[in-house]
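Just the one chain here, laid out as structure tokens, in the form predicted on its own.
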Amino acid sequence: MNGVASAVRHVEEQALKNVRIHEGDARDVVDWLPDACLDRAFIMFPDPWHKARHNKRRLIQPEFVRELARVMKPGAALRFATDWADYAEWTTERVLADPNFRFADDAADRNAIPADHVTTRYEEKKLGDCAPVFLDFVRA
């Protein structure tokens, strides 16, 4: 609840008009979206469920990647960021296994902080096992 209240405060302070807030699972929101409606999506420091027995709870699963492909326009950008090395590998494998996605730049430095990056409070906590990894994909 505190995170939602803080987000609402920031939206109001900046007089933003194109923001919608959903307290809950992102998969629910994606399920409700119409086909090919997103130009860009960000998945920033999701819960890594770093114990192997919990990996099935990770947001990035083949079914969710398929749903993202459905709601993203061709050419849309997807950014995933994590500070858990195995989650970066996990995500790369699952996103690139879907024929609708490719890396935005195969030669990109995955540890370079993107120019348009906004630091999250989870990133600031530095709870992971590596420096932040930024994976940028494009919807084919």
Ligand SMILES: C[S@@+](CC[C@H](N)C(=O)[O-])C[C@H]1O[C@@H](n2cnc3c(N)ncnc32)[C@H](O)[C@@H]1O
Given for the second form:
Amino acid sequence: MNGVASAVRHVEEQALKNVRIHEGDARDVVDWLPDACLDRAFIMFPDPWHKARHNKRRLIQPEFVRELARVMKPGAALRFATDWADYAEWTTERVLADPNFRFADDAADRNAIPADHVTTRYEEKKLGDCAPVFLDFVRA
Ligand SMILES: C[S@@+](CC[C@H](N)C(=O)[O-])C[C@H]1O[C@@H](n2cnc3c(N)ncnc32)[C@H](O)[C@@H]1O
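Switching forms now, from the form predicted on its own to the form predicted in complex with this ligand, please provide the structure.
Below: every chain and molecule of the assembly, starting with the one above.
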């Protein structure tokens, strides 16, 4: 609720007209979207669930990756960021296991901060076990 309230305040202060907020499960929003409608998607520092017995709670699961592939346009970009090394590996495996995704051509240095990156609140807390990793994928 605090995050939603803060987002609404920023939208109002900057008089933004192109923002929509869903207070609920982001996976539902993706499910509701039509095929091939997104140019970009950002998954920034999702909950790490780093204990092995909690891994199954992670957002990145094969079904969700499949849904992302459905709603993203051909050539669309997907960025995933985390500061948990194991989640970076987990995501790389699962996204590349989907034949619709590949690494972006300029994705070689995973620790380089992308030019268009905006630092997030969670990132600032540095709670992970590694420097932030940025994985840029392309929807084929
Ligand atoms: C670790 S925080 C990161 C927040 C923000 N992206 C940042 O970097 O500062 C993860 C956030 O995702 C939210 N969250 C977890 N699962 C979600 C889901 N399925 N749909 C929408 N939000 C979710 C949590 O409530 C939490 O606020």
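Whichever C-alpha set is largest while still superposing within 1.5 Å between the two forms counts as the rigid core. Positions refer to the first chain, counted from 1. Bear in mind that the values here come from a model prediction, so they are computed numbers and not experimental data. Residues that one form lacks are left out of the comparison.
| request: Give me the stretches of at least three consecutive residues whose Cα atoms move by 2 Å or more between these two forms once the core is superposed. | output: After superposition, only residues 105-107 shift as a run.
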